[in-house]
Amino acid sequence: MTTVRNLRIAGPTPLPPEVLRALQRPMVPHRGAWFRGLVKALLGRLRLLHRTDGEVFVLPGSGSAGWEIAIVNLLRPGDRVLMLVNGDFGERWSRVSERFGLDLAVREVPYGSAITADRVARWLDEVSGVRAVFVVYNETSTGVTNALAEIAAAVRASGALLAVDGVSAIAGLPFEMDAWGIDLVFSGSQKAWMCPPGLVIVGVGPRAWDAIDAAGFPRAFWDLREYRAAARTGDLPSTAPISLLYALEAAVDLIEAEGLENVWERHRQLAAWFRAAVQELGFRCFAEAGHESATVTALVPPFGVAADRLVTRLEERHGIAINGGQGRLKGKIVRVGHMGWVHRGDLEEVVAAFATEIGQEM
């Protein structure tokens, strides 16, 4: 079988680099004055990355756990919530918000479909008293980008507070956080981050914080309070991820020099140079039509291509790892990742790859 060389799943993605030396850099006392510089710098620079005012913290985790930190933060038992669903991310996060008794209103639109704000409002006008509004903002099972922006409004004028899984698109899509009107959005380290999984990155809205000293459900390692308290000095409340932090410190470092505009000018050049040469090949983008991710791209296969054996195909024969679909997809889709550390080559390599496979195939 041959060795991956080019990491094309939708994450974790390949480390910069300045990302692996970073990695490599010794312990030090994460209670000492320099690391708690380092931190509250990093959380500084964090703040203008999300463009907000706000609070951004990094806490010990994998971006799943951000649909916990919502709902424990934001929220009390009962609570009624819009949950808007258009992938499989979007499912999952429901599951989770049961688990913890939610009074959950599903409103979902076909997969591969992008939820609009026009459709949210409807829904808002149609759900009584909701508290709050959860979304996916790039559902990576689909390779859908949703109208954050104009959904965001369309919450905001109804009064309830919007919660974002950014996971797939933060620091690889346009975000802003402040002029939105976002509430609380978390991010995953492995994604457009370019850095290991291992750390969930939260940014707070000022109106999220009545509802987080609110809020009923039992709180202990997921309370954003004791985050912004221990921010304040640099600290986080338990043992800090060291290396992991100093992956992320260097990712920052690469992202500031490229320019946060030219980082997603840069993914939506590649996205759209992808679709275009795959599409000659016979490929369909699974996702609507001017709501195509510019992190991730979900492909329907040629009449007559499995899509399950051209991504072992793909990984055994030319050492490239793509995705496959998952859950109601499986077996439909293929799924390549462009985000983070990526260029035109390793994209063009996949290109290659599919040409000949689907060559052989047909």
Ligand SMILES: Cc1ncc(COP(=O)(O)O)c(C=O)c1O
The other form holds:
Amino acid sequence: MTTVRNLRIAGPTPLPPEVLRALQRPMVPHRGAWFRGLVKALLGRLRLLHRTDGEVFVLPGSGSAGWEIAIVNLLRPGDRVLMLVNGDFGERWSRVSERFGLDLAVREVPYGSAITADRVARWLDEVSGVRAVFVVYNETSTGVTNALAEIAAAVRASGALLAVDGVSAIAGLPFEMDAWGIDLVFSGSQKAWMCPPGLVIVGVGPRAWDAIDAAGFPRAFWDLREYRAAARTGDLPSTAPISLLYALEAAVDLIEAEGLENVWERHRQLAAWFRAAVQELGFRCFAEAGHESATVTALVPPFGVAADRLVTRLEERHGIAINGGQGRLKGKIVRVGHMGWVHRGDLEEVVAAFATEIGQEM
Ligand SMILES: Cc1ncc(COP(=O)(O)O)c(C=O)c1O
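Right, and the form predicted together with this ligand of this protein, after the form predicted on its own?
What follows is the entire complex, opening with the chain shown before.
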């Protein structure tokens, strides 16, 4: 049995009791009228939570599937993509894109910095023939939230498509799919959605459908046209992940009861409180000021405190699981997740444990 009592990694996140109970419900015929009704209603509610009149689909898969879903549904081999990178997840998306034979123009800002609209506008001027722009809204590896609304406006002005990795953002950070003009976004059930891993939730804007019809990659399981056709009857093309859909329905109940904007505000306030508290202890925020994520905080520990050792000690001595750095940032930072079902007390425990550990020789 795990000794972790306080799961403060950047996903999977803790499950509220309502979600845990939903997971215990019995199986039903996934093509029966009752379950189809549940799926149809759930997809409608997810559209509202994405702030879109477009379509939202739920697919079995994890966040990484979203990278491939965007590629095979929007593009043709050899299409030019402006890939915006400021962390490990952007880097991974660019590696996946390379494997598909896209003509990638990668533009990177230093890890910890944010991607802003003026930079994107400049790059779009520099690189001709960009068919699509790929960006990670919330870089989980650095704790940076990119200026998505403004980036989207710059991309719109260029006429390119915009696909967004919202894996650690959607349901935790402000997101306005239609008002911002996002063509495709995906997120993972195990993050701010407060569900177990296993679902990738994909929003598709109206402009994307022409691209989806014209896309030139072979696609089968990830073909969004099949999800669209199936969704009309409350179906999925393959056997529905029934338990996960029960869980998501319960999580959506909770988000609606709290109010989506209140959920965003809770994340914002908790993150601000946490940053202030850990900075008092001598930690430095890794993210550029003004772009710190409200779902995950990346921290450089005080001088003389080894990041990875701190991660181990928190788990072994305090039952608190946090993340270290990943990719280039391994051993340099720690990351604390605060998305989904999270309250002030959960973060107070982390602050207290940090205080204890840095008071000791690490
Ligand atoms: C921003 C971002 N994109 C993609 C992924 C990959 O998601 P998964 O591990 O669910 O495949 C993650 C996972 O943490 C993420 O944070």
